[in-house]
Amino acid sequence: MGAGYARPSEAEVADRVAAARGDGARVRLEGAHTLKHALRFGADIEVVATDDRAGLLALLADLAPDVVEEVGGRVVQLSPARWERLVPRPLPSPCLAVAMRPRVAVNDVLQAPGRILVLDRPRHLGNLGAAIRVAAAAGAGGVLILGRADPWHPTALRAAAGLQFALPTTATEVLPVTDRPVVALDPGGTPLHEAPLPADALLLVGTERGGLDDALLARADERRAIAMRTGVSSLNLATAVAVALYADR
């Protein structure tokens, strides 16, 4: 982070995340997991906030001392006043970041090698983020994100806690046309269980209630379904993503 850095003062730090969530060319982190791997995978952090710097510090040691060093300095306690008007309830750690949001394209995604998720519509941030964070995980090359739902807001960043900065991902309101080979989970398809997924493939995965639009499974070079016991009708989303992406592993 840089040897010249000049620690901003408790009231800058304080306009800066307060800012941020308007700011579209910036992101906010809360808790201690975001701000972890946001740091591993490259992010631009601008300011840490904290109601205790001290606690937060030994987290960090305790959990990643591997960005402890990188991160200790940009640490800055806020009064109790101010750390209340940022966080209106309560946070998983004491932690509140401001990251450069990276700039991704849609080809940017799809030219990453590996298999790309593509989430049909996602209705619920918390569950988006879960998935992205089970993308990282299991090592795919990208998500794209179909519809207005934003990768990027702070509840999608706590639920994939930072792993949007490991991997390509932003939204698109369409899906571009590809020549990677698509696939669709969708309950009609062939079960996952019989063959491997494209190496490359795009996998498409619709809501937990509606699935996939008719329009995306048109698309589809495939269907492929999660075999289930009679009576159980669908999966969470982050759920579904985990069984499709680590089946073959």
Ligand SMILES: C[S@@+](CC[C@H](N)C(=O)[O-])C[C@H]1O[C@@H](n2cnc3c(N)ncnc32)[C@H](O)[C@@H]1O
The other form holds:
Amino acid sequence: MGAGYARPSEAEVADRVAAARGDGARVRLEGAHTLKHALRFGADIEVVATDDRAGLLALLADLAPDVVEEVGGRVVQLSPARWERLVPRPLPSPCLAVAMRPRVAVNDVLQAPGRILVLDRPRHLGNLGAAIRVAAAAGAGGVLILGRADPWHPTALRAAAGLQFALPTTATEVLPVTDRPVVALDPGGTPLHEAPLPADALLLVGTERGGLDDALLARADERRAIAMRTGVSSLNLATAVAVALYADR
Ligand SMILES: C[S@@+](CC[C@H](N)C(=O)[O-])C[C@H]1O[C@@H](n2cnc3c(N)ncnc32)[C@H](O)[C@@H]1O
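Could the form predicted together with the named molecule be shown next, to go alongside the form predicted on its own?
Everything in the complex follows now, all chains and molecules, and the chain you saw is the first one.
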């Protein structure tokens, strides 16, 4: 968004938002909160579209005055017809943006200071995003997603409020080899409250239905449990992440 920025035409912006779907180099940001965090944490924003320019700018001025100046001149109003063609479902606010997808390698995540959150094959992009959001808020170093879910999918970005941009985040098929202490969050482990998690822990969290499989549990140096009332079998994945990462903050 340099000084030489020339605002693209309405048609060009609509084409670029449409083309971002299925483009591995770009991500689609839905809603003003997602755009706000993306901007705060250094995203390279290509275009910002809306069907209510005045409303979006007022919302950003209210929620994120720090980014309004940077983004205001780039917000392009689309006609109702163009907007309807682009919006797949109701948006939390009238904002659709396209950003370059950061290139993050597994090693970038492993080398980040602090705890690393590892989610094993999350099924719901909403849970995945909520877990990234809390990891970013709690100051974790990075996030690895094992399996096929894309942490940069628009739904995951929306659930994380764009905080993928705040810490290195990527997907990988298998748990990488690491010198970090590997801690499994597991209802069958020793109580979390008995001792803090290692500051450089790689924190393994299981999938929604099945939890952590035996192969991953075998990689863990320790298993830690969050206390629950008798009869409750588990917490939601993102809730468990929040409890664990905030236990000693
Ligand atoms: C929804 S739970 C999975 C439930 C699954 N039926 C099971 O038996 O583990 C998703 C993940 O959150 C973490 N988790 C949930 N509740 C927990 C607790 N009370 N203590 C430790 N980890 C927990 C675990 O990593 C778990 O694999």
